[in-house]
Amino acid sequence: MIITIDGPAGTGKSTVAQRVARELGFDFLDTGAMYRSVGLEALRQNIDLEDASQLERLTRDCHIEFNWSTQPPQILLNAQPVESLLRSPEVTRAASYIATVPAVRQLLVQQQQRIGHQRPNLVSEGRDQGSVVFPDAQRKFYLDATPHERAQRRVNQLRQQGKTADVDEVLRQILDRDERDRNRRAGPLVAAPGSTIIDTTHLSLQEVVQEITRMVRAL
């Protein structure tokens, strides 16, 4: 079974779709570590975030894999783990950009596939895994929340991880994010036909899993 979990910024995707993957003991594939492992080679590169065309060459050169051993599933940029440098709000918004090039989703939604035909019991979370990548995945969800609150918690996770990060400034890069996920030519956010919306503004993170594994166990 495939499960996709799509969703803009800040709603938790992620966590949830570890947990649950963990909750049914299946694989977990980080789709927007993916786009953050090119939009990180982009930087070192110095590579113009404009340019199509040499993003589009960057990310045919680029070799991105996962260690399925491990739980979160460690992921790989040419054989070097890069887990910890992803988050960063530098790459964050190289891969905001990086994701509206056609050319580049095409290749990286072509690598989802082939992992979802390698690894067939997968929990996919991203922005287009229901509605581009894994159109007949057996079970859809959609997680939103407000953009407040999705500030919110995204600089709650910054100051975890012992960064500074003002709420506002959070939200404006929130909104400016939404805007162009959805309204890319190439694979926009959506809630795919079929899809289970979930507002996760006032639910725990313990809540959202355990609906989305009632739901998947009741079919």
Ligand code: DC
Second form
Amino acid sequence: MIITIDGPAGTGKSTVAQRVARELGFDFLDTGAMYRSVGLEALRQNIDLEDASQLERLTRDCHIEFNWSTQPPQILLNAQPVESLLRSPEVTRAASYIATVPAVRQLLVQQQQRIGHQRPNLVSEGRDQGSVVFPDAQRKFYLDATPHERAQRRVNQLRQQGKTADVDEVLRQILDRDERDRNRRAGPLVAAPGSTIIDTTHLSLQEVVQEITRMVRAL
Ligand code: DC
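Other form of same protein, the form predicted in complex with this ligand, not the form predicted on its own:
Below is the whole assembly, all chains and molecules, this chain first.
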């Protein structure tokens, strides 16, 4: 059974998807980490983020793998663990640009679909999982929250890590990423047909996880 969870940045998708997968005994696929890995490699190789053909070549050469025996699965880029490098502001921004390139998306979508064949009980999280990658998924969810709430959550997270963060600045970055996610030609962020939309603005993480697992179990 494939379950998709899509939505904009800062809705808690990743944590929710991870917990739902654990509750159900499914595998968890973080597709954002794949775009981030290509972003990291582009920065390492100093590739122009506007150059679609170089980015396509780079994506073909990147070997992205998940170690499914760890929880959450460890991501390996060219055989090296990279998870700790994927959340920096530079990689976040690079991934957001790279994700607008249709040829890059096509390559990563194919890889995600292959994973779906190999790991048939999967909770897959991203922007286009229900709309493009797994249109026949048994259950699709779309998480949303107001931009202000999403910015506030991100700021709280950063402060917990001992970092300083300004809500207005984080809000600006979120709106900027939303704009690129929603308006790109290939795989734009949309609520896939047949998806259940959950507005998480006033819900706790636990409430969202419970709602999703309840609906999946009711199938
Ligand atoms: O979910 P995230 O913040 O880790 O995603 C990183 C970037 O990748 C973000 O800019 C959106 C993009 N992305 C995408 O376009 N499609 C996906 N399926 C997952 C992420």
